[in-house]
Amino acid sequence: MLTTLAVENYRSLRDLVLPLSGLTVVTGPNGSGKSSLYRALRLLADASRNGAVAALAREGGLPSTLWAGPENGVRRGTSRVEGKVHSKAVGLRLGFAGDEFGYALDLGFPVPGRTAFNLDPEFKREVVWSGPALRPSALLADRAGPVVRTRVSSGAWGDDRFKIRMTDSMLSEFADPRACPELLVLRERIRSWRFYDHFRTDADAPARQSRIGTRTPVLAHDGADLAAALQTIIEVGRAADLAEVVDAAFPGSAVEVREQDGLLSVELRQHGLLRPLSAAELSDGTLRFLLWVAALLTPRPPELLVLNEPETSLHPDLLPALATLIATAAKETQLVVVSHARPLIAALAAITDVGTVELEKEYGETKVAGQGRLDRPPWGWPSR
């Protein structure tokens, strides 16, 4: 499980430490860092595949990203002192420390002139450790510019050294079970964290359409196998909690999934209508709902499930039953939901434990209330 996740100089995200706990609500008033603070999370999710530096780009390259105000957040009385010198070398760095591992990252800019990629961003430092705190002693693989290095049984460095690209994270280019065993199981650990963000629910939602129906464990991120995945969680033998969710959320109803010619459908029976009503005449906050069903019913759990604003569009009266589906999930996985709903939260806090983290912004900056310096999770960046 993961207990601390730091960020450095992303968005708002100035300098922020979170502890986690196995079910972490993120809340906050609009604007105070929410979003910034998923799509951190989903930044180390696409280092384990090679995809943060596209990421990065997708939200106009490193520079677009990066802390906008000056670099320490001096305040001088009621006044902050604006300025862009950096005294030290800029960096976005996001990590995670757990029970078992930890993992942090550092990209910066690429030397000058080298390239006409002046956007990529590279990797300057990547490191991985075993335990909770990061200590010279833990470090299990370490990697400065293009060159990695790992531990060998005995507990010393390894006499091979191993080079990537600077552009390459080294949780998916780097691969040598022999080398460095732990580094592929955090790997294949990130790889299976599972985000999900506003469902589409219009008209020509994917979710609405007849989809070839093959086994799926777990919902696509767009919701268009949502038939599949609901006949799935049926036939592996949860049809009594997916009958038990759907009749709390709406009483005396039932969710229904129809099979002809090799094509599946999600179909609604309500108490007193004589047919039932198909995907395409269901309501967006009823549609969204049975989309959370399939998304946390999952019968194949991930290491993490982080879910955004799952509250959008459901009606207040659906808060407590997708407050009690998150409850259940968070038996068999970790998960981080970030959400502005305080009658969900509330419902959540009424049923189980639930670590809550509330950001506000300050000048600019993004910070956890109440948190002072003796409050954050130990944490500690590597050096370039």
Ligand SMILES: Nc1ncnc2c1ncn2[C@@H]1O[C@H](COP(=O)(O)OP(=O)(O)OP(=O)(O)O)[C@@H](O)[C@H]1O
The other form holds:
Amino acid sequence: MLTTLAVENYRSLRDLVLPLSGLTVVTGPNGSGKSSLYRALRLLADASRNGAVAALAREGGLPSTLWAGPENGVRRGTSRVEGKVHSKAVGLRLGFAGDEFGYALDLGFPVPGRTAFNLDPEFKREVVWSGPALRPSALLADRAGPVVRTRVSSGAWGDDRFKIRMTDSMLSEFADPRACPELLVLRERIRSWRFYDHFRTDADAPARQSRIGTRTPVLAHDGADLAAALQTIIEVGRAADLAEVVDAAFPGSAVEVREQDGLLSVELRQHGLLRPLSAAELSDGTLRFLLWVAALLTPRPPELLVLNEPETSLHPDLLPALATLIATAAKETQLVVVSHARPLIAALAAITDVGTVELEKEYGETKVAGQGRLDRPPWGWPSR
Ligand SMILES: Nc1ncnc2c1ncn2[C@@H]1O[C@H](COP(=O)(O)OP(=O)(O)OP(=O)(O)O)[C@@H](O)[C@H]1O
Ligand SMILES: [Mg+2]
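Could the form predicted in complex with the named molecule be given as well, to go with the form predicted on its own?
Next comes the full complex, this chain leading.
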């Protein structure tokens, strides 16, 4: 389980260290940094697939994602922000620690003059350690610039130095299982992290179309394989769970998956109607709820499941059923839920243990509300 998440210089997250629980709810007012936190987690996951540099480019490149305020934040009582923006080499740093492993990356600008791609971020430092805290003696793999070194089983550093490109992550590009098996384990774990964010439910939404179905233990991000995912849930023996949650959300209704000429489609039988409604006929909120059902009853729970504002476009009456679904999923997987729906958070807290992290913005910078020095989980970044 991950116990700590740390972010530095990513948008409004100048210096944030958060505790994570089995089920963490991240909340806060508009503009407090919730979506930035969600994106920071995605960026960490992207690094394991070597997609972090491309993901940053899509967000406008490193310069626009870096914290836009002064280096040390704005001091209380300062009315005007002035002075040098950054004196030290700035980096976007992301990391997490867990019971078994920790990982941190530090992305920065290339040395001027060496390349025309001056805005492409480079990995300046990347480290993997064992145990809950970064200590020099706990390092398993250590990348400084283009050079990776790994610890051998005796505990000493191996003699081999491996070179990788500055724009590649050690997690994805350094894959010698003999040199550092833990790196591969960690990579596969991060690759299993799953993110869901705003399913489309418009008239042309992929989830409304019939599709050829194959066994689908993991719902796609766009929900295109909804029917196959629901049928997989039924066939792995969770039909009763599915029926229960659908009945709790829409009393008297039942979901069915219809197969015709190899094409699968979702249907909802509703009280008072003579025929079931097809996915194309369902309301946005109903379809979205079914998408969350398919995502959360997954027969293959990931290491970490991150949901961004699952309450979007759901009627408040559905939130208790959504909370039950989330609480059920949290028994099998670690969950981070970004939400500003108080009824959802209250419903969750009433049925299960929730770690709530409330974000607030102070002088442009995201802070954890009420977090004193001593409440902040211990965290240290590797130096450049
Ligand atoms: N490079 C940057 N430096 C500093 N702050 C930034 C930067 N980029 C964006 N921001 C600010 O970060 C804040 C947090 O945005 P974010 O989208 O994470 O908020 P949110 O909590 O998800 O809000 P909402 O509830 O409205 O979705 C915004 O106010 C935005 O203006
Ligand atoms: Mg947001």
